[in-house]
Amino acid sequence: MQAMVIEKVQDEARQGEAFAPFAGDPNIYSKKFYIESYGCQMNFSDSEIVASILQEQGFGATRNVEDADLVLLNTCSIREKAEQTVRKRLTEFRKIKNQKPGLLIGVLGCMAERLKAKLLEEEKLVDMVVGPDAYRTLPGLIEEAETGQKAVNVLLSRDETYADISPVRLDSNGVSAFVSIMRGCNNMCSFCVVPFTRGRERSRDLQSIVAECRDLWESGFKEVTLLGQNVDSYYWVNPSGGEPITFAHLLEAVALIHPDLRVRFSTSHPKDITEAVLQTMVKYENICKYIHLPLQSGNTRILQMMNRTYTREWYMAKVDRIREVIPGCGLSSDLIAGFCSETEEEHQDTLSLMEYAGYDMSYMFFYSERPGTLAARRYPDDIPLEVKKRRLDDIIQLQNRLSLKSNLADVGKVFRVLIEGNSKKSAADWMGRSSENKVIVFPKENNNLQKGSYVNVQIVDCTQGTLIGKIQD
C-alpha cells in the first residue's frame, strides 16, 4: 500500500506514480519496452507479468522513453482525471515517435475496452489496445501492429489468470513484492467499473501462489502482499478433490512458508472477511496486523444506492469484532464525498463513522460518474463540484486529525520494523513499516543492519503521516 502521508487528493483515482521500469541488463536484448502503470497495486502487479512476456519475446526494459521500441501505459478507468492523465501522456509519445516512425504505442489494462475506438481510430493516439486478460497475446499483436495494422485484443476471460507467468519484479527494492492471488470482482458497487473492465472473479491456484511467495522468499524478499480486488473471496477448488481453499486457508499456507516472510493483503470487502481470516491473522505473528476495509459512505441510504450490502451499523460492528480480535490492528479506507443524492446530514454520517472507526489512513476521493456503471444508468450525478470538493476537504481534513491521533498514540512503543530502504528526505536515515503498515523513519546507528532486516524501534516523535524512532538498545 501506499505510505502513511496523507495525499490532498482531489477528483484523482487511487494512483499510484508512474514508472518506467528497469529490469536486467537492457543490453542484452533486441529491442526495448518503456512502460508507466497508473491507478491500483493490480494494475503494477499486471505490468510485471507483462515484463515477464515481453522478455521472453527479446523485449529489455528501458527508463528512458526515447530509446524505446515499444511504449506501454497501463490504464485506469475508475476516476476521470486518471483517464485525463493517460491521454496527455499519449499526446506526448505521439510527438516522439512523429520523430520515431518505428515506435509503437500501446494501451493496457482498464481503459482498453471502453475507449479502444477511440483512442485508436478517432484520436490515432495509439497503434494497440490491450485488455487486462489478454496479455498472452501481446507477441502476436506487437507483429501485427508492425505491419501497420491496429491491433486490438481486449476479450474478457472467465479463467485467465497467469498462474504460470513468473512476473519480472519492476524497479524493486528488493525486499516487497506483490502476488496475485485472483482477477476480477464479483460485487457490482454502482459507482465501479472494476466488473466490466477486469470481468468476474477467478481464483489462482493454490500451489501456484505458495510456489511464487516461496521463490520470493528464497530470492532475498522479505514480504509479500496478497493482491485481488477482493481478497477474501478468494475461493479455489482443487480438480483432485479435497476441501475448498478459502483466503484463510491460503493465508496460512503463505505464512508458514517462513516466520520471517511478512504477509500483507488487499483489498478487502467488509462483507467478505471471515472470522476465520481473522484468527488466522491473530494465529501468525508474520501476517500483518493491518486491514484496509473500503467504506465509501457512512450513510445506509447511500451506501444501498451503491449497492455495498451492508449497513451502517453492520460496518461499525465489523470494526468492533477486529478491534476485539486483534487489538491495534491498523485499519485504512476508501471514501466517496458527494455521491448521488447525497444530503448534509448524510455527509456528517461519513464523518462520524470515520471518528468511529479511527482510520489510520484514507483514500479519498469526490464522486466522478463512470459511463457504464450502474449509478450513471440510475441515478443523475447531482452534487454541485464545488458541493463535492468541500466535502471532500471535510473527509480529507477529518482524516488528517485521526492520522495524527493515531500516530501520537504510539509515541513511547516498541515496533518490530521491516527496513525498506533509505529514508527519501535523508541517507542517514533507514526507512520501514510496522506491522500496522504505518511508515517508520529512524537514524543508522547500527552498521550491521541493512535493507531487509528486523529491527526493533521505539518511537520518540510523529507527524502525521510518519512515525519516528530510535534504534532499540
Contents of the next structure:
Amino acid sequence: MQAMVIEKVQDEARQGEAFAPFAGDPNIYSKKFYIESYGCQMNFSDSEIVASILQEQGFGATRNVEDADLVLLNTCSIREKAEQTVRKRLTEFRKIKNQKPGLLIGVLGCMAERLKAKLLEEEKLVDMVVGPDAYRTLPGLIEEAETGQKAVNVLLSRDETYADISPVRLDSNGVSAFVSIMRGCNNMCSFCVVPFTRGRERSRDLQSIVAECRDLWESGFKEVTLLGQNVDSYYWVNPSGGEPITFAHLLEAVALIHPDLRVRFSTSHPKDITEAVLQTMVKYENICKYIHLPLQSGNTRILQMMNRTYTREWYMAKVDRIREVIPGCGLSSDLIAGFCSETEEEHQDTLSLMEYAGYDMSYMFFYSERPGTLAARRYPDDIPLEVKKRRLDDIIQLQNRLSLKSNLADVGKVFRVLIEGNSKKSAADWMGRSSENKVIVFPKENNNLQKGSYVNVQIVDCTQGTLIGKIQD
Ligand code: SAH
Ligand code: SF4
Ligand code: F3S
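Since we've got the form predicted alone here, give me the form predicted together with S-adenosyl-L-homocysteine (SAH) too.
Complete assembly follows, chain above in first position.
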C-alpha cells in the first residue's frame, strides 16, 4: 500500500487528478466542450460552474477530446510540477489542433492568473486565458476567440462567489458533491501562491449555500463537502440585518437539512477552527467526525517563517482539544519537507509532531519555490533536492506506519458506512466511507443495498489504506 501514499505525493495537488467529464446527453447540444481539471477540489468545483455557464451557451460536455469544439484546462500553480504537467498536456492538445484548426483551447484557473497574457506568448496555440473570477465572461471571450483574436480576462474580484450559478455535476457518483462556500484566501503563508491566484477571501451567502445543499439532497445526494481554502474563516453578514453568520452557524444550517445528509468540510486552518465548530460537530451526528488540519511543519521557527501564525505547542493543544471534544475524530494533514533553511533537527520536529497527532492520512510534499511569494522574495531555497526528497521519504514512511496503526485500531469496530459505489478491485464488493473518512470495502452479500445506502459494517481486517469489513447482522 506504500505505493498508494507515494502516488498521492506525486499528485499535482491534493486530490488532483485530470478528469474528462460527462454530463447528460451531449447530442442535444450544438457544440461540445472538453474540460480537464488539475489541483484542489476548489478547481474541480469551479469546472462545474464553468460547465453550467457553457451549457447555457449551447455547449455540451464530452469525454472525448477529438469530438470537442472547445478544450479547457483548469490549471493549478501550487507547485512547479503542477505547472509542468499542464504544459505537457498543452503540447498534446497542440497536435489535435493542428489537425482541427477551428478548435479553441482555453487555459482556466490558477496558472491563467499567475502567468496571464504571458501564457499566450509562451503557448502560441492557446486562444483564451481566463482567471478564476472571470468565468461569467466566458461566452464573450469564446466569441472573441472564434473571430481569431486572443481572449484574456484575469481580473480578480472582491465579491464574485458564483452564488447564483447551479453547478453542473461532472463525473459525479451521485452520492457526494462539493459545494463552494467561499473563494480566495487572506492568509499569507509565505510558501503559497493561492492568495495571488485566487485573490481576496470572500464568503458566499448562507441562503444560496443551503439551497444548493438542499437541492442536492432532494436529487438523491447523501453527502456534501463544504469547500474553501480556509473554511473556518467563513463570515457572512446579511444585508437585511441579523447576527453575522460564522462557519459554525453555516455547518448547523446545512446539518439541519436532513439527518441523513452527511456534511464534510475542507480545509481548516489550525488557527481558525473554533470551539463553536467543534461543539457543532458534536451536536449533529451527520456532521462527519473528520478534520483536515494541515500542519506544514512541526517546528516553531519554520512555522514562523512560513507565516502560519501558530507554534508547535499551540498546534498540539489544538489536537488535544479535538481529541477531548470529539473522541475518535479522524485527523489528517498537509506537510512540507525541506522548507528554506530547515535543519535536520527541525525536520525531526515534524516527524515527532506527526506521531503526536497520530494522523490517519496526510498529503505530503517537498517545498517548491513559487515565484512572487513571500518566501521566494525573502528566503533562499537552500535545501538540496536530494535532502528534500529524503526528508519527504521519512515523512511518507512515518505516515505509512501511522495509517496502518490507525487502521489496525479499528479492527473489530462497527462503522456506519455510506456506500459510494463498487470497490475499485471487485464489483462483488462495495466501497464506502465512515464518518471519520476511512475507506471501507466489504462484500455485497444478497440484500437491497445500493450506492447511497447507509449500512453498519464490522471491520475484520485492514491494509494501510483500507479497512476491510463485513455487513453487520
Ligand atoms: N488552504 C489550504 C491548502 C491549500 S494548498 C490550507 O491552508 O491548508 C494545499 C497544500 O499544498 C498546502 O497545505 C501545502 O502543504 C502544499 N503547498 C502549498 N504551497 C506549496 C509549495 N510552494 N511547495 C510545496 N507544497 C506546497
Ligand atoms: Fe495557501 Fe495558507 Fe491560504 Fe492555505 S491558508 S491557501 S496554504 S495562503
Ligand atoms: Fe492549485 Fe489553485 Fe487549488 S494553485 S491547489 S488549483 S487554488
